[in-house]
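What follows is one chain in structure tokens, specifically the form predicted on its own.
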Amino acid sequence: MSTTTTYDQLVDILVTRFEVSREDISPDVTFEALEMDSLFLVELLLVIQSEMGVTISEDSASPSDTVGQAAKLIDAATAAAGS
């Protein structure tokens, strides 16, 4: 049985639903990189919310943030709600 981590699941989700190119997404690539923008980051938060049941405000995340910077921010969310 395969673990599915969480950038795995932030991953799929950028492919699967805003249609991003899963060769262009790497851990250390930023959203701006992948031309997405602060009205896309809103967007990917409520899709989080929705397929992860975790909530993340608008003010945690930017466009210059990394995509394993916010598989680590859903991560951390993650914690503190299970706390």
The other form holds:
Amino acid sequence: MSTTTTYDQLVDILVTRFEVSREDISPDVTFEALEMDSLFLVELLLVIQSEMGVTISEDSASPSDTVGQAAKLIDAATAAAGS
Amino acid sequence: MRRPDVAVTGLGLVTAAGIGTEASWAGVCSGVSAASRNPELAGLPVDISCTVPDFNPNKLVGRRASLIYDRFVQMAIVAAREAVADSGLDPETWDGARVGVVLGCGMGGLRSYDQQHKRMNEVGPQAVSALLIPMMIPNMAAGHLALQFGATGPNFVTATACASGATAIGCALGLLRDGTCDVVITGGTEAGVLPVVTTGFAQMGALSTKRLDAPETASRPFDADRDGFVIGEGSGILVLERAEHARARGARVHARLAGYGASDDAHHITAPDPEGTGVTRALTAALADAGVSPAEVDHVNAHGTSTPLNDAAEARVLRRLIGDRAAVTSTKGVVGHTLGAAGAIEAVFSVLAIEHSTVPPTANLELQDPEIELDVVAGAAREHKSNVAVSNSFGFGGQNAVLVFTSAA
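The form predicted in complex with the partner chain, contrasted with the form predicted on its own above:
The complete assembly is shown below, putting the previous chain first.
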């Protein structure tokens, strides 16, 4: 799975499930800037788990991370699970 | 030392009769019941309710409202914003530590609980939202108002079932009188119109079942042919303020909150004491607290649920204590029984009755039960000057709360 695809999937989740405006999202924008605090991030990780089948621990992501970093984290977790 | 007077300086409402105080007041004054068939209840023994129409949380509360707040909190936020704006107070500049929030809520976020419980059963524990607990717990109604308005004074939610809103307002009165707060945002909120909750009330025989084909005629307090209540939802919020504080800033005062009385029947888990001993004590205590005699009461917004037992027992107490001098109404005929919000919504209606010198009619009161020996307003709203208005609220568990409002002048 390429980073672009994962990133696009993540953007779709943010837009459809977290009511974030698509135009506000870019790879460099942080979750904080999208008004997503730690509780929302936990919720996002749960949605990623149920919709993308990827488990990411709460400790490895923070609201100061960017959307691009989160996409890379998902890719890394996917690769680790597949190896 | 004389106790400080307490002024009502802000009002906000969300009811089945409309969103906003103006729409809700016009609705109750019309005497037309807001009950209707509820598609979510289709196929259940009782499928009618007084649901708030066109309540769009993302439009009314803001982005992500449906992700962060259960419906009972969304309605409290809408009503509280109206009440705070109406008071003329500015949350940007007020001393938040002197502002309390006390709300009543009988049930809390049962809709969120219900949805997540289904997800856990159908999908598994991994599907349960991390936001469930803060959406579900009833105290969040007050907690979110603290966040909205920077109100950092005492903050809590009272639960006395259908008296919760009135109990909250009574507790708020205490915080103002004892000097803890200058301002308290108070009232109640409830969004319990769910299939399982409605069916629970139906199973215990509390709901009207005779007129499911004509929902708008089902809630008929004090009528000879009443057979139960219609479940409703909504929120009523009042901004209460130490009168001196209100005067100093030249605030418009709707009315004064002059007294509060509370008691418990200790008679039965749900049925009212037919002798009304507990209600009598709460009413007597509230009038004494307000420093008015029973003969001075001009208007009563009754608990008046439209159940055979409540209305008869309440009327006996009112007849014995106040007589037939007061103009009595039950606004539950129009907006239904909003459970934990009822006492607060009816407190707002009581204040408006004083302010507008108008008593709204009791919807569907066609033939007054001969046992109800009171002057109950029926048909159309009545022009009636009230200097003293009483609002009664009684909850399961025998919990009684009575508020006394007096005119601002």
